[in-house]
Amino acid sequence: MKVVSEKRERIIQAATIIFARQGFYNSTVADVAKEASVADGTIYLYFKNKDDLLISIFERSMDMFIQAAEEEINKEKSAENQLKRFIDLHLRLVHKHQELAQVIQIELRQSSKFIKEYANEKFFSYLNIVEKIIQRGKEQKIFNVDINAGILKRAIFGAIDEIALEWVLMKKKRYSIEEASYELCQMFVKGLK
């Protein structure tokens, strides 16, 4: 079963980078073959499809982010420490990242497959971070009890991948991830007060 799934692993990190380097549309399923040094058909004993494909690499990352992020906010009391820990490490998975930042950010949402028929529950987990969170600052009174968690958990993110969305395609970097990390943090934790 090992084998199994280094090979799958193997396949979506190829995928990732043909993505990456060509565009999902203008990649072929024999192009992510050879990239992962496997046989055309190898590929969909594990895959249905390109687009499953794609849509695997998206699970894969979200399973890795959520991770990543509960692990983060697990090592703060605060809410307003938790949510600097979670905004920073987004954009600096984006960073270390950035064939995949690539491929999630410009590829996954051309995808009219995904857009239409994927049932994001990975996504909503993400969401779910984040309303934790402000429900905390809530509950500690370190945010306004008054304000609605399930409308700034959106706007905390669309600030998140708005960010992670232009430094993913400047070709010449204008900031750095660490800065427009502090600004957003800084952003939304005096907001949230």
The other form holds:
There are 4 protein chains.
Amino acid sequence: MKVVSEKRERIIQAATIIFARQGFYNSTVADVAKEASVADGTIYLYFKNKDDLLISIFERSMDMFIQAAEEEINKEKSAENQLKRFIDLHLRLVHKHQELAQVIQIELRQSSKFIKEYANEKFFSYLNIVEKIIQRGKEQKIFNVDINAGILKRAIFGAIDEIALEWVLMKKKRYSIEEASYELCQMFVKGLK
Amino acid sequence: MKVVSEKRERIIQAATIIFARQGFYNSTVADVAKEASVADGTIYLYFKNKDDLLISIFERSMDMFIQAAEEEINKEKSAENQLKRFIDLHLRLVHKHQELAQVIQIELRQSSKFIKEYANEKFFSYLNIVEKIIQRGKEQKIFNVDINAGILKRAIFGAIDEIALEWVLMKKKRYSIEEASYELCQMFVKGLK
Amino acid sequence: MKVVSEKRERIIQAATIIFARQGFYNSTVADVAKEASVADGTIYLYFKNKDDLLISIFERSMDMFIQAAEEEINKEKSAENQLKRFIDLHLRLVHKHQELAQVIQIELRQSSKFIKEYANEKFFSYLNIVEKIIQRGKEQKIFNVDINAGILKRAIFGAIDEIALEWVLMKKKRYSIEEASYELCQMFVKGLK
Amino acid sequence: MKVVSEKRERIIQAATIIFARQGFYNSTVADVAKEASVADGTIYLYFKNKDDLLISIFERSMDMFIQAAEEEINKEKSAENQLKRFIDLHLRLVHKHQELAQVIQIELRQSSKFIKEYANEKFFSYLNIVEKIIQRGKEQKIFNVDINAGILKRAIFGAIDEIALEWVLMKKKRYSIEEASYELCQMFVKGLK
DNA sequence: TATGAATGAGTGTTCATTCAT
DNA sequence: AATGAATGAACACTCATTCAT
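To test you: the structure above is the form predicted alone. What is the structure of the form predicted in complex with the DNA?
First the chain shown before, then all remaining chains and molecules of the complex.
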């Protein structure tokens, strides 16, 4: 086994570009194959079907994000700073991988398949990171012990995600990623107290 | 011809149900026609094409929501209470029209057509309501004058939207809409101070 | 019964215009109805179906042409002059009713229905006029008795028809109807001797 | 891949048969596919769309005809004999490829697309051959120098075309192709003098 | 007579997927 | 492993025709 099949990687990159540019349902497998410079059939050697391609993009990037997030968080002790690091990382990665971000935020939501039926383990891992930060904040007496982490982890994700989406789709950027990060951090740190 | 075509209304209702159940791209025009008990061709008497049907669902419900929101907000003086009313209304309406909410939140995001190209007037009206509340809060010295309403209006929307989405899709409800509303209000009111 | 229903006439006129402009298969019954300022359904009060509309245009105009041709021919004694009058009339009428001519020449040929299956009485009447002129010419010793009128009547029709078609479709007219008429007459009169 | 795709050829053959039998507008792509023993989609690997299929039939056969006509004409010196050869060839080919002839003569005229909009290069090449023969005849003092070749080339085509059409559609042949050829030649040779 | 809303069968075209090479 | 020609199911949309008013 190669470290990770180089061709599989190329296809994922190509699919990310194509799906971001045209949308999942408006992209054909042939489009992806062409972008990846492989034959149509080759895609089916590495992915079960078109849906699997989308899911694979998601899983791979979530794995990377979750790992990066955990490393980043471990650099800090206080929940407050951890939350800041987390938000900052999320927005910086979106900034760095704008096409990938678009695919995950827009295309992945499209179909019931992904949101309703597909048991979204990776997404829960993401949310767990946020929840743990909140819990730690409560233990450290930084955050209000009465707040419901189960609900708010999702609200925090929604807010970050929406800002990221807006920023990626905005043609003429009205604010920087740093500003956005600062505003969000301020609001949540105060809001959770 | 009725004042507002009864058949047009029936088709919109049917489309909402079908799109929520199967997703926009996995629904056929024939599915919608069958659910509405009209012939396939009849749909094209009232809507330009399948996309137009989706957009119409969105515009009609946004109009209703915006009107309701403005009425609700006018019942209060303080920005704090206005924000509470707003969040509460949003979540209550989602609770009441779960299928509609699903369509708007999930299906409408799916295609570049809607998010990127379609000039989303109605959505900006929604965001403007939030922005005005924040501005009023600043004037009333309730909210911190330094916060960036242009960014945070979107964050607030994202948080509410995400909670609503989770709640609608959750099979076994782990929390009530009222709890969710309370938690969100608490966090934002504190967060904006 | 009105002399000839005024509405029926209006519909035929409208259909002629629409079919000439867009072609029979690219015209809808609704297009014709709109041009005639009647409701779609009204057309079915006067015509059995869309095909019947086309056939009716043809029959009505052939009747008119055949009558006019017989009158015109009776003004002359010699077959040579009769042939000249005939060709001249054909081309003058095409000149006068260009849209009608287009429909008959192009659209009517489209479908097997008209050329193969539809027993084309009127068309045979047309050809018979030509045949009779040739026969008369033979009797008058003006035309060669050996020529086969059964074949050449059709050739003469084809030549006139093609010239008429070219002339109607030509945007910038490279020759006048009178020139065309003169050239054709010269050739046939000599050719039949 | 064969030198000239064998499958493309098969589809053209099948389309010729189907269009001749049912007419272009009354044939479905599925009919053609079935006759060619290929899948519906395969047709779109070789042709842009249904119209393209019809145009391709026309262009291929016109190329063949024009080449054959030029070879045939070069066998003769006198314009008179060249004209005879030309008429003879046209009618013999129609005799040999009756279905093809029907498609070209009937179906191709049907739509504005072909006659009005489609710049009909090939057809002009056909007409040019006739024109050149007439010019040569004038130079050889065989034909009358006063006749208008620009007009009469089209008349000659119309006559041949119409005779060919009649002959192909005639169920019980009332005359042979050879007779038709003889009559036409006689008439035109005399008529052009 | 006249209307025009409603119908629903029909079709060109697309594209995910397969499989012989 | 890789190819890409071939497949054929699927679907949005059209439009001739009907019929209740």
